[in-house]
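One chain comes next, on its own, written out as structure tokens in the form predicted alone.
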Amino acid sequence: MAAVACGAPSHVGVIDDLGRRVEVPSRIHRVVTLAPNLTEMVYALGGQKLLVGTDDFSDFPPEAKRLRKVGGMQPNVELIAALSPDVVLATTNGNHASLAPSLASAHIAMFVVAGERLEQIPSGLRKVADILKLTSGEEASSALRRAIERQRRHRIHPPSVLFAVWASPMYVAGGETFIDDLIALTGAKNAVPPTMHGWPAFSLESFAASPPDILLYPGASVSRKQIDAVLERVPHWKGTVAAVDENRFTRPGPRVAQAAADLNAILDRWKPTP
């Protein structure tokens, strides 16, 4: 996080992960988070007493469920303003175009933290700590980096993995995502062609052309029945299917090393088809 000169002594100018200059109070007392991974970061840093509101999906740790909710993909700016936050923390993905200007009109600072790639997660933890003036940032960030690195594996026969975030239509984790990085970290390879980035739709034709050895899906939002309905249309596929903890695998936050450990356990059990 880069700091720049600021005219008012009560505020400091910082550069967020969208490259925007954001003026935040030099003392932070009240925080609203607009993504579950950011809520988890604040708790992991010991800053939960600062939280006065979160997005609708923040549910971990369990205490986060009791915080005031300000909406989902399109947060309610009036609800946010009513909480009088010193700063709102948001992610680089999924924000409505009107959110930042609406918050600015209400004189509320919004700081954006990137989390698209695995290496951005520990650094994001440090940035959140710096913004909130929490002294635990360096230690927490370093510990997360070490925990991630402990999950690095090299496999002689790396299986191909497809992570389907939705079943019908099928949407998957493509290249240049933290899931893609997790797959590589654990010694596997992404079944999605490297030209497909982000979270693209993945047709059955694509599935047949690049059949994965292992198909993963988030067990909370996608049922095995939905997955089986898709697989009935590719009857010759004989790979492995496994449900994973949705929150660990879809939130680029402090539990990402646990997601890597979960993935390693699945990969360790996999046996190549004769």
Given for the second form:
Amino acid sequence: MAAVACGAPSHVGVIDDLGRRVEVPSRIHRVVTLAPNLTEMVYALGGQKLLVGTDDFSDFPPEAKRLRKVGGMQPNVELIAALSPDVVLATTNGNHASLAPSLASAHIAMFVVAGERLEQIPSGLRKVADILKLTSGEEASSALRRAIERQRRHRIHPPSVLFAVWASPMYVAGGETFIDDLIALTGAKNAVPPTMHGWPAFSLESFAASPPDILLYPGASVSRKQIDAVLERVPHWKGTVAAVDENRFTRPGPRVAQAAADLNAILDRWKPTP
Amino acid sequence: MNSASDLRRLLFLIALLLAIVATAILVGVTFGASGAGLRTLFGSDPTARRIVMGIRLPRVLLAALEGAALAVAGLTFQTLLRNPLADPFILGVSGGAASGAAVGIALGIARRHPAAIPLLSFAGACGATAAVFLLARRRRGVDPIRLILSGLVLNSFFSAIILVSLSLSPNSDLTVAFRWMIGNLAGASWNDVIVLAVSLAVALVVLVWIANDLRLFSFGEEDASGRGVAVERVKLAGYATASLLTGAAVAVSGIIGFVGLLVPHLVRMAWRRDYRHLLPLSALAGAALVVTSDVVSRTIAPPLELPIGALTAFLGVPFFLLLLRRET
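Return the structure block for the form predicted in complex with the partner chain; the form predicted alone was the one displayed.
Now the full complex is given, and it begins with the chain already shown.
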């Protein structure tokens, strides 16, 4: 490992969010992103000219759909290598880390960016900019931080919010997720007990025991019908149900401030039952 | 080995299998998601070189080693237990290996010490071998049906361990659990090749050493003992070595089932039941089978890849049922 630090001057050693030391070429011309939030970050930083490929899910901005695709949940290592990227950007979500050894065998650097918490998003933007040698990093990162901060609210009657990412069985955003952070930022409280971290399954019994005031669901992968089918089984529940823009809410990327604004709009409309 | 013509036949068979393995490796290196043709193999394009040398070659070699390891493990289990249905997967030994690795991931050991994963897999495989053996043991040796049932139950238990530990681990993702439960070679690296090659080399040295003793096992333990075999010591060495092979194979690719069942049987169809000869033949035939299955799994619907473990199960399950019918 000592060789990394004093390696060829054409490379620099950087520590990624998994704590791995990654040797990244000091000049970056070709980049592959493996998650839509990273693709959005590269566009937000004005680095789209560097993008030579993305994962199947990257669809924003719309031009990203035209980039070469390297696969979905399990990206194809060979397709990535065929694009001969200088660096591959991956996330801690999903199993990208398992691709690192085979990419390393092909002498391709992979940098992993964490996107689990809200505060990691502006700093992730900065890290992506630094890796890609884009000068816009500091400005974009602090602009995003300010945009997020502008959405901070204090509510006298904070509604409890449940964010269901899947209907049946119900999987929800628990503690220590960026959705949980968004709920706290906008002055609401997460209906999921704080001891449940990550994206746990949430039983109907828990739902009935601690009923949320507002139930949110991602509008693209969950349908209103599926939500209604679940709610039929808790007929006494009289809360608000709202679909949200899936991609703003489930991607820890630069549009997260808009997600916070969307959430504030929903919370502002909500009236506590007397 | 009685006559010169026998030796010629054995050498011919080994040469034939070597040719098949070499062809499969060549095909495996030539075809892939990003394009095909010998041009990518011998061209000067640096990207193509990187793909061939960095991605396809380690993967194809890993497949070959994987097949050899699993086939030899299966052959050794079948010989020791005198049970034709024994296979690292069916006995639950692969499951034990995968749950050892999964527990290591859940406890965060994998992140800090990646090299610990093969050791944990080996420990899991040894534990599973001991468990299945104790569960199936009767006063008069090992009951074949009990053995299979014990393996079945252990497999469910190990699946539960894998799912629970990977659900509880930070950044849990079920696709990671699937990678362990239905093996695939997509993450193959040169490191994996080295780990498996060293394990296979160690195992082969031990197995060649005790090959003649294992051959005598086919006459029964008492008979073998009568012919001067240190039965208990050979059994311990045999089980430990088969567990080592299974542990190392699972550590680098997850569970690839039925290879250890299919290959020794196919080889026995072509050659008589002499462990000393079945050993190299099974290793080579196993390599040929897994390399071929891997090529099929990644070229049948590119860029998607079928899990190779599912493919070997498609081949292995009908074969198992056929054997079960014949044996009971």
